[in-house]
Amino acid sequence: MNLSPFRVGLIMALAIVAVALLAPWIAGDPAAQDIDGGLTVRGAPMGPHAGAPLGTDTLGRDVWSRVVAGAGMSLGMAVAATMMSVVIGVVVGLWAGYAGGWVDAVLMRLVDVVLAFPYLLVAILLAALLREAELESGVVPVIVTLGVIGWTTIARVVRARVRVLRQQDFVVAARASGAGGFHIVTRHLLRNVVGVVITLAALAIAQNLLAEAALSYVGLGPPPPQATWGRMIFDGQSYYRSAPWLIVAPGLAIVLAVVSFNLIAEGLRDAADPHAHG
């Protein structure tokens, strides 16, 4: 059977989501420490074995359980942040594209200001500020951070699409019949940008997975003992020679998740525009 990249990506993504949802049944407690049976006689992490298929970490915790728990945590934050970005980006793009004039100019200058700063540096700064504000756990700061800085691409693409659509006959007819701007935007324009927004959302999830891993790696994600893939890589980096499974397992999980959503986005783009290859 010949699987398209989209189908491969969809299967991979569904598998990761299934693992995250089934975590309580297919993995143990990610915070459970087994000092006696989970470490060598020298107190070092144990390699993969029957009791721990991906080995244990420096505290005797099962790496498999932590990778599975990290799937739910990392993917959940990436999806939540993407939803926030989509809402902001679609609203800004729709009104900028339809209203035009000074509204378009102001909103696009706002986009330019956000894009003028390096993405990860702004994410680290904002996450640190929100962390200092003592928001609950470390989940909310990450979601808010990635959500409020990741909407610009969506806004620009939606705006460009709406600027074309507003000249179409169905929009002109709606305007001539007395329909207001809100009605035209929500009833006519919104549904015509859903396809491109879904594609951009898949790309945004992949980007947010990487950004969340970076924030967790530098200590701005959910605090221990909560497991995230980025934090696992940070905790295991000192043992990359003696216990490489500590960074290989979460690193491979990040790669597979990012690749899966990129393949989904590529398949959706090709389906929307079969000639868009380059």
Contents of the next structure:
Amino acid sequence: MNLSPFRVGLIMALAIVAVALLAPWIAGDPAAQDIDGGLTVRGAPMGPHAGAPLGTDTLGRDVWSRVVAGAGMSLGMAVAATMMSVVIGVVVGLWAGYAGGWVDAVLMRLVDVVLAFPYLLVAILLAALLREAELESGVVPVIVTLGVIGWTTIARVVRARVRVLRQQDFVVAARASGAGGFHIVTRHLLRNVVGVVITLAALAIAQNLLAEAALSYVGLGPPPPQATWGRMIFDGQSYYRSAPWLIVAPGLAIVLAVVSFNLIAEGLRDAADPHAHG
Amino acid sequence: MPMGDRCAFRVVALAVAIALGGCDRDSRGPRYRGAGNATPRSGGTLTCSTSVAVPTLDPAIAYDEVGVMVVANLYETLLDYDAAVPGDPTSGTRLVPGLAERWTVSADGRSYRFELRAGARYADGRAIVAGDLAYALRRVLKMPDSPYGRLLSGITGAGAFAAGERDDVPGLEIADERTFVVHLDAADAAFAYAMAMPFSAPLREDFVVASGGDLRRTVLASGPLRLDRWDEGQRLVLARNPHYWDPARPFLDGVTVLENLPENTAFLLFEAGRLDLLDHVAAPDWIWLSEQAAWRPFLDTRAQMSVFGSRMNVTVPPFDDARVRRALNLAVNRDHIVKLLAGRAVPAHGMLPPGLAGRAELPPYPHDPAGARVLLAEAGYPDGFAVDYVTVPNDDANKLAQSLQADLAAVGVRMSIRVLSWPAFLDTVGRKDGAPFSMTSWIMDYPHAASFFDPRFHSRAIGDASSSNDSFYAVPEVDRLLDDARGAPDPAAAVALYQQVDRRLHDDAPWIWGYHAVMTEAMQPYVKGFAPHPVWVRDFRDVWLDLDGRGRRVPR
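Same protein, the form predicted together with its partner chain this time rather than the form predicted on its own?
Expanding to the full complex; the earlier chain stays at the top.
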């Protein structure tokens, strides 16, 4: 079997998804504290041992269970945020590209405005504001934050693509035969941007995984005791000398997940046919 | 996106490097040792650090831990505390003569008479006279931004003077150049402690006027050290005061305080031998140091005059029911708290830390989840309740909040954690309509029961905003006991009254009583004569450096 980067990425991603789905069977309760037995006499986290293959954290919780639970949390949030970005980005891109004129100008300036701000700073600001507004759940603010600022690249690429497509014969022909704008956009343009959107979405998942970790790291992720990879690194950072597994385990998980989606995106990009077919 | 892959490999490499770095640590120990001098040696400069900036050097304003520590070494007060002796929890909290050679209290407990040491001088060589003490106190009363005016409100005429209704304070009497007498409206056993706080140190009016009334950066030192240089935000350089009243001390030529040094950076510098003292050692570093045989002899702990826990607003449901508050106290496992803090804590049964007069020796609430459920059911919450818990962003608070969350979940109380910045935290807990349930702590102003109880549980301390009694606990009987204790001429009677308050608060449980913190200090092997002090934190008068004949450190 030819191990293309795409396949390697796909296998890694599927493995992570499988781990997340199998969590109830392959891992314990990520929030279960064992302060009596899961910490050394002095109160330090314990290294990898039978019962805790990746060691325990500062509250005596099983690091393996938390990494597995974090796979579900982190991937779930990254995918949900990406879907939100895709919807916004595709709608804006199609609209701007097809309508042209002042609509295009306004929407693209909006993209410029969003892009003009440093990504992480806006994310932190937005997440902090959303958190104040909605206290019950820490998951929704993170998804909305990442979804709302991650759509600009998709919108730009889709718009550029549509600008080219709308001049092409099949679109001109459809318009000449009396098809309305909605029909042309949904039936002819949308299916021609699907390939590039999927590639961008895979990249966006990777980016959102990192961004979610960053938000969790600065304390704006889901509240404790929820396990996310970023939060685990945050909680364990001061133990980097005496209990390095607290940051190495979730750190490696982030790296694996990000690399896998980057490989998938790369493979998709290479495979994508640069020519339109309508 | 190949760029992403390269980044990823760098992250992996970094993670591996950190993991390997962690394995190398067993070979480390102190880099230097003591030279072996048998008697204290004069000379040398000691370097220590703080994780924050020193906000001010004005003794009337400084109110934070670091500011007070620095100011206490610059300014000498009438009264002082005895030295901290390892193993004796009451040492360091007893008043002893300072600038005052002796002091007496009148039979009615309303007049304090202080006699100044002969020959006491400021760092500029000029004599300290009784009038300077009265001037310093009048200055505090006239400063609206001084947190200390409230400690002087019992002085006869102080209120009217502060309000601008009169030009003098009749309660401040200058009997002669070396005798200073303070008259109070009513007997107050806690007053003497105010005369051991740096804000009451003598100040010369002409000096203060010449510096425009602003002593933030200008220091008229009377203590063991004087200000040499202050690169604000970076380092504070203190030098020996040649005119200090005790000619034998301090032994050090000077002390340098590095500011804004994060705790983990401080730890690395200490290990590298570039810091002589390390305090506030974080849990992971403390565990690591305690496990190194080479470091263990150079670690010291001391119970801090503090208490930590969770405070509840007793005026709002479900916390208006004492059974609920007691249930939460029973739900908490205090052994877990001590372990999570790496042993740097003593379980608390109430406000007063060990060693403080007035403490009733009660056992802390036992860990009894079943008992807690019974009490909750009696109070009408058989299925528990949901509640928000507000805490602050630091490592220990984060761990303890999650431990509390698990303890309360075990009795059916579903607690969500909200982390707020310090200003936002103080704002919400100080208002009656703010967060009803939060982390809380108290560090004494002076080592006396009044400094623990009155600001946190007397109904007088309830305000509309920034209420220091932030459980809004108002019980007339407790108010009366606290007032009687302060006025009691006989210390033994006062102790009995404070013990009653301690027991009553234990039962009423306006807080989930948590723990008393333990100060941690690590020192280089050549640092001698140092012990963390319960009040002064760092008192440098007896500290000396065991260096070789040429004043150099001896490698290990």
